[in-house]
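Okay, so here's just one chain, in C-alpha cells, the form predicted alone.
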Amino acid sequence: MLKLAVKNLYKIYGSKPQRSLELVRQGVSKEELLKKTGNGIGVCKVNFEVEEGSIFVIMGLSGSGKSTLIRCLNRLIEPTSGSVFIDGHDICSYDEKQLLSIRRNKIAMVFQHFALLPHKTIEENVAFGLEIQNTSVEYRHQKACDALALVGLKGYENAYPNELSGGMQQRVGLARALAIDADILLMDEAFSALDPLIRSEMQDELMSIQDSMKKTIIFITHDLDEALKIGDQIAIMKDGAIIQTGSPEEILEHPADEYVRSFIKDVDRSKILTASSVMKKPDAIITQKGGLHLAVRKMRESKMSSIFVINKDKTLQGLLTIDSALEALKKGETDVTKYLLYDIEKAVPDTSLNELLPSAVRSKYPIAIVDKEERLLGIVARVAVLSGLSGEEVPNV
C-alpha cells in the first residue's frame, strides 16, 4: 500500500523563484542558473513513491539536496512547486492548521544532532511531542516509558541528556519520534554523528524496531554502506535531482550511470547481494517418476553433469549425477531414488553471497535455492557466486 508519493517536486532558493523555475524546466543546469540569476536549485523535479512499512533511503554527497528534500516532505522547507501526497492527500495544499496537525500526529523527525532539551529529563524529552498534543500526564508517562524500553533505555527515565553518551542520546531522539506513534519517520543523517561501532549498533536497533513496528521511514545518509544495509529502496541524488531509484541489489547490479557506478565501486558486494540475485532457473530437473533415461537425456541436452530431482509438488528430493545415472543404466536399474545424493548444499533466496561462499567452496555441485517448504526455486552454480562477488556478469549455468 502506498504511503507517500512525491510528484514533480522543486525547491529554488533565491529571489523570484518562479521565474527561475521556468528556466530549470527548460533544462538550465544548477551552475547556469546560479550564474544567470544568483538562485540555487535545492530540489529538481523529484518523483518517488514509498510503500507503507518500508525504509526508503535518500543518499548523496554533501550539497546533493537530500536534506532539503526531506524537509520539503513535512514543509519545514516550503517547496517551490510540486506535490507531496501522504495517504493520498497533497499536504502542499494544506493550510497552517492542517499542516500543524500532520506534523504533530502523522510525521515525526529524528535529527542528526539529537535536539534534546538539556533542562528536561530523558522521560520529559521523549514525552515532549505528546505534551504539545495536550495529552494527559499519565498517558505521556506510559508512552515515553514504552518508547524508552523499545530503544533499550529502560531505567534512564530520570537522567538528563548530559549524563548519556552520544549513542544513548540518539536513542532518546528515536524514542521521542516513536512515542507520538507517527506513521512516518523522517531521519536526517540520524546516525552520522556517532562513532562507527555505535552507528552500526543503531542501524541494527532501527532494523529491529522496524521488524516489529513496520513504520514508514525516510532515511537520509551520505554513507552508501548504511543505505545498502537498511534500505528497502534507495534513491541517489545529485544536484537536487534523483539519478537512480532501486533496491540495493538493483543499484549494485545495474547502476544508471558513471556517477552511480563511482558510488558503488568500493562496496562489499558479498554482504549486499543475495542468492536470489545470482540464481538461475534450473535447466535440468526431473520428478522422482521421471526415470534414469529421461535424467540422462536432460543432462546431455543442458550440458550439465548433474540434475535435481523433485516431487510432484516441487519439493527437493536430491541430486543425481551423470556418472551415477549411467552406472545405474548399465546395471539395468530404473529407480532414480536409489542413486540420489541427499546431502547437498541448500540455501534460501535471501542468503547473502558472503554466507553462500562456504557452500560454494564445499560443494562440487550447484547449490539448491529453496523456500521454507523445501520447494526448489532455482540453482546457483559455484562460478555464479564468484562472478557475483566480482561484479562480473553471472554466466549461464
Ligand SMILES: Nc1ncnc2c1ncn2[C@@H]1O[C@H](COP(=O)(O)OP(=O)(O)OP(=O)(O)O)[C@@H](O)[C@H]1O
Given for the second form:
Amino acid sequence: MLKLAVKNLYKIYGSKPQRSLELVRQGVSKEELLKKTGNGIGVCKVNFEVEEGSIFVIMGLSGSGKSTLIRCLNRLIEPTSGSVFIDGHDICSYDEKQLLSIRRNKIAMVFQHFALLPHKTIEENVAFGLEIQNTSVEYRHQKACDALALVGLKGYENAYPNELSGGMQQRVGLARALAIDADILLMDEAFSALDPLIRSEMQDELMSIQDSMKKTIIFITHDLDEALKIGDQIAIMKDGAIIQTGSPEEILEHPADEYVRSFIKDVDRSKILTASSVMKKPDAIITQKGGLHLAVRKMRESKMSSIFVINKDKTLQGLLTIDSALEALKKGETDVTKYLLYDIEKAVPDTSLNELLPSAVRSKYPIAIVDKEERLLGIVARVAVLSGLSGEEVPNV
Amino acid sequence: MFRLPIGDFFERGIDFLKVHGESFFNALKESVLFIIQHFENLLQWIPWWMLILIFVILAFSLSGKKLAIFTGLGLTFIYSLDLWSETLDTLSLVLSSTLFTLLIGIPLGVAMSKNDNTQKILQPILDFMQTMPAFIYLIPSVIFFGLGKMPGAIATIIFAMPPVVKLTNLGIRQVPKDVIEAAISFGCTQKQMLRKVQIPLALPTILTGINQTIMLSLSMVVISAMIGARGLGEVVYSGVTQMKIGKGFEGGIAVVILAIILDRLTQSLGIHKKRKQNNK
Ligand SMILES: Nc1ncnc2c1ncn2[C@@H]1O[C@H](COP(=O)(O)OP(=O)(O)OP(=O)(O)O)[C@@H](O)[C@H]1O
Ligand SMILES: [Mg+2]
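Please could you give me the other form, the form predicted in complex with this ligand, since above is the form predicted alone?
So here's everything in the complex, that chain up top.
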C-alpha cells in the first residue's frame, strides 16, 4: 500500500517565490535563478512514492536539497508548490489544526544532532510528544518506558541527556519518535554524528524495529554503504531534483548518469550485489526426457561446457558436462541420469556475491541459483561473480 | 550662534505627557506605591534576627555554607551599625522595583525575540537607555511624581530594565534551531514552545539578566536618595553633603554588603539550576 506520495514538489527560498517558480518551471537553472532573482532552489519538481513499511533513502551532495525535501514532508518547511500525500490526503492543503494533529500522531522526526531537551530527563524527553498532547501522566510513563526498552535504554529514565554518549542520545531521539506511534519516521542524517561501530549497530537496530513495527521510514544519508544496507529504495538528488530512484541493485547496476556513477564508484559491491543481480536466465536446460543430442546441440549453441538438467516441475536434477554427454553418445546411452553430476554448487538468489565467492572458486562449473523448492531460477557463471565484484558489466558467457 | 533646541523639545514632550497621560501615570503610581508599601511593611514586621535567619537559610540552600556564613555575619554587622531600618527601606525598594522591571522586561524580551522588526526597534532604544547617565532618569521622574520613594522606584525600574530585556531576547534566540524544529515536528503550539522549550532553555541567560537588574536597581536606589528616596542612599548622600565622613562610610559599607549578598544569591539561582542538569 502506498503510504507517502510526493507530487511535483517545489521549494524556492527567498522573497517572491511564485515568480521564481514560473522561471524554474520554464527550466531556468539554480545558478541562473540565483543571479536573476537572488532566490535559491531548495527542491525542484520532486516526485516519488513510498510503500508502507519500506525504507526510502535520499542521497545527494551537500546542498542538494535533502534536508529541505524531508522538512517539506511534515511542513517544517512550507513547500512553494506541489503536494505531499500521506495515506492519500494532501497535507499541503491542511489547516493549522489538521497539521498539528498529523505531526502529533502520524509523522515523527529524528535529528542529526539529536535535538534533545537538556533540561528534561530521558524519560521526559521521550514522553515529550505525548506531553504536548496533554495525555495522562501514567500513559506517558508507560509509553516512554516501552519506547526506551525498545531501543535498549531501560534504566536510564532519570538520567539527563548530557550524561549519555552520542549513540545513546540518538537512541533517545529514536525512542521519542517511536513513543508517539507515528507510522512515518523522518530521519535527517540521523546516524551521521555517530562513530562507525555504533552507527552500524544503530542501523541493525533500526532495521529490526522497522521489521517488527512496519514503520515507513524516510532516511537521509551521505553514506552510500548505509543507503545500500538499509534502503529498499534509494533516491539520488542533485540541485533540488531527484536524478534517479531505484532499488539498491538498480542504482548500482544501471546508474542514470555520471553524477550517480560518481556516487557509487567506490562502494563495496560484494556486500550489496546478490546472486540475483548477476545471474543469467538458464537458457541451456533440458528436461530429463530430452535426448542427449539436444543437450549437446544446446551446449554447442551457447558455447558452454556444461548444462543443468531439470525435472518437469523445474526442480534441479544435476549437471551434464559436455565430456560425459559425448561419452554417453559414443556408448549409445539414452538415459542421462547415469552421467549427471549431482554434487553441484547451489545458492539462493539473496546470497551476496561475497558469500558466493568461495563456491565460485571451489567449483569448476556455474553455480545454480535455486529457490526454496529447489527450482532452478538461474545460473551464475564463475566469471560473473568476479566481474560483478569489480563493477564491470557482466559479460554474456 | 545657532543652537538646536532639543532640550526645549524634550521639555515640551514631558509637558504633553504630563497633561495627557495623567490617568496612566496615576495608575502606575498607585500600583507601584502599593507594592513598595506592602514589601516594606512585611520586612519591618518580621523581627530582625528572623529576617537574618531567613536570608541565611536561603543562602545555604541556594549556594552553600560559605555564602550562608557571609550573609549571617554581614547582616548582623549592618544591624550593629544601627542601619537596619535604612537597609530594609533600600531592600524593599530594590525588590519591588525589580519585580516591576521583570514584569515588564521579560515579556518585552520575549516579544523582541519573536520578531526581528521588534528587535530592530527596541535594540537602539535599550542601548540608549543603558548609556544614559543614571541620574538623568531622576529628572522626568521628579516632574511626574514629585519627590520621595515613588519617583525613585520609577527611575529605578526604567534604569534597570535594559539588561533583562536584552538577555531574555538573547537567551531565547540562542535556543538551538534543531531543538525548536524538533518541538515543532512533534506538534508544539507557539505557547507550548515558549513555556516548555524556550523559557526553560533560556533560563540561565534570563537569570543573568535578573541578576544584573537587581544590581542596577541597587545602585539606582542609592542614587535616588538625591530626590528623597530614603534608605542607605540617604545615609551616604547626607554623609557627602554634610561632611559626615564616618556616617557616609558606614552607609557605603552596608550598601556593598547588601550588594554582595544579593549578587551571590541570584547568581547561585542560575548555577543551582545548571547543577541539577549536569550531575545528578
Ligand atoms: N533557510 C534557507 N534560506 C535560503 N536558502 C536555503 C535555506 N536553507 C537551505 N537553503 C539552500 O537550499 C539548498 C538545499 O539545502 P539543504 O539544506 O536542503 O541541503 P542538504 O542536501 O540537506 O545539504 P547537507 O547535506 O549539507 O545537509 C542549498 O543550496 C541551501 O543553500
Ligand atoms: Mg541537510
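Keep in mind that this is a model prediction, so the values were computed, not measured. Residue numbers count along the first chain shown, from 1. Rigid core (definition): largest C-alpha set, two forms, superposition within 1.5 Å.
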Rigid core superposed: I322 CA moves 2 Å or more between the two forms: yes
Per-residue C-alpha change between the two forms, I307, threshold 2 Å, rigid core fit: yes
Rigid core fit then I344 CA moved by 2 Å or more between the two forms: yes
Per-residue Cα shift, K372, between the two forms [Å; core superposed]: 2.3
Rigid-core-superposed Cα shift at E333 between the two forms, Å: 5.6
